[in-house]
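As structure tokens, one chain now follows by itself in the form predicted on its own.
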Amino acid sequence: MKRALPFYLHKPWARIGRPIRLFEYMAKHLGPIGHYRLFNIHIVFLNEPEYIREVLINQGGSFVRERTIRRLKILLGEGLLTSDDPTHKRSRRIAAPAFHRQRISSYAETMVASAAAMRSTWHSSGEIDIAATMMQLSLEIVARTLFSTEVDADIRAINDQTNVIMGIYNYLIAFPNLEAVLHWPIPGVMRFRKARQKLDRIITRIIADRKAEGAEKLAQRSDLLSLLLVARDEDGSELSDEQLRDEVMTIFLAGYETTANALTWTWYLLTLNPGADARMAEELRKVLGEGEAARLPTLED
């Protein structure tokens, strides 16, 4: 764009709070590689999946997160959505044993079991909210896969907190160097803050309880938690408390409110595509069956 991107906020395309119009506008008028500027930041829009993997994996160490990743760092710390290499490289490497194919296999039983249980409590003649059976299936699962524990008041009260500070997130980005303001007394910045400490105090506890058990039950547990706690680098280092902190927050944001959104716009889109609705249905009926013979999906599906 030849000028900076406040001077078309007049467009329809370009209004504040609406990032996918301004995206689909760039990918229609500007091509595979598109830029613009925000004041004296540019922005370079890539929209060509050979251009996104050469950034992403073939030159990924030649880039560090963007800003509004940086940003999220006052929230999810040092973990692996937000940290850069060599930090994020040993994240990798610790973490890896717990998202082994056989690991996922085991997640995604519960997985299929808890959208089954959902399922069964759904009746033909009633109205779903699908957004909030879409968190609460979402929730239930990480809950389950992460801490090996069912939506308790813990659990809730992660979840609480997390929305306090999702419902202010755009005004955490946009908010000028805010991390060094973060002790000051402004409204937002206050309760950001006061959602983190209680954040904090309920995982710090979480994994320090998880600790006490010892490393025998830990061994026996499958959850990411347990997993990250027993896990060691090659040196034999094992994460801090801090840095178990930052990863377990990352997965449960991770794992929770994008996947519910995710499948929330599924099913609102399937039902604006009849076609693409009808041909999913087939395929259902095709690789699982129908009627009394039908059977749950697997990983392998």
The other form holds:
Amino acid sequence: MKRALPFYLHKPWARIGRPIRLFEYMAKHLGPIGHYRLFNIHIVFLNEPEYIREVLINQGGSFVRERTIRRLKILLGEGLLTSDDPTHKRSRRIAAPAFHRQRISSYAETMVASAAAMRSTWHSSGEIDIAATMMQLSLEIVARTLFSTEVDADIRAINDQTNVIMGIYNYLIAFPNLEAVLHWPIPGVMRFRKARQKLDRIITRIIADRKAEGAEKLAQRSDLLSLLLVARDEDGSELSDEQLRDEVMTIFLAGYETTANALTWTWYLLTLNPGADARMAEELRKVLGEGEAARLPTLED
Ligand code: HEM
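Return the structure block for the form predicted in complex with ligand HEM; the form predicted on its own was the one displayed.
Every chain and every other molecule in the complex is listed next, the one we just looked at coming first.
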């Protein structure tokens, strides 16, 4: 684009707060590489897997994370999503066993069981708020796979405080130097500080309680938090309490709302595409069986 993006604000594809319209426009009219300016910031938009691979993998070492992700450090510290190398490489090594295929298969059983339990409440007629329902389902799954717990008061509080922070996140990152004003008595900043303190207290307590259980009990647990607690780097070092807190927050935030949104849009798109919906139903019947004889899916499916 020849001028900075705000110049085009009267165009239907350049609505503030609707970035997907802009991306769709660029993919359609500018092809695999688009460029625009937001005032003086140059933004390059890639829409071709090969180019994206080049940035993330082939030349990964030449790029750092962009500003909004780095800004998440105020909430997520130096977790997997926000840290750069060498911290990031070390955390990846330590966390790897927690994401091993065998672990994922035990989480898969939990996920299927949670989904099946939710389905069993759906028989009655009437409307379902699919977005709220998918949020509830993914929160339940996160609670079980990350903490081996049900959606109790702690999990609800983590969820509520995270929502408070994400609700004011766009406002927060508008500060050019947020870190410098974090202690100022600005209403939004004070709300952020309070929510973060509450989050820290809950997560720190959950970690301390889990550690107090002792090594033997920890080894029997298979939730992500326990795996991160016993994980060691090649030199025998472990994650500090602060790093544990950062990774738990990261996985909670990265894993829960993303999945709920993906599921919600999947349902929506299926209703718009009856052909795809019918093919999915047919595949389910073929693979899992029909009626009383139908079984639940597994990771292999
Ligand atoms: C449909 C669901 C999901 C979507 C759309 C999604 C999307 C993404 C994206 C775009 C990134 C890259 C962010 C960046 O560095 O710019 C990312 C990273 C990450 N995601 Fe997800 N994610 C999903 C599910 C999950 C789940 C279920 C988990 C964990 C249980 C998770 C954990 C992470 C972690 C730890 C990272 C950082 C990885 C690293 O840099 O080492 N995500 N995700």
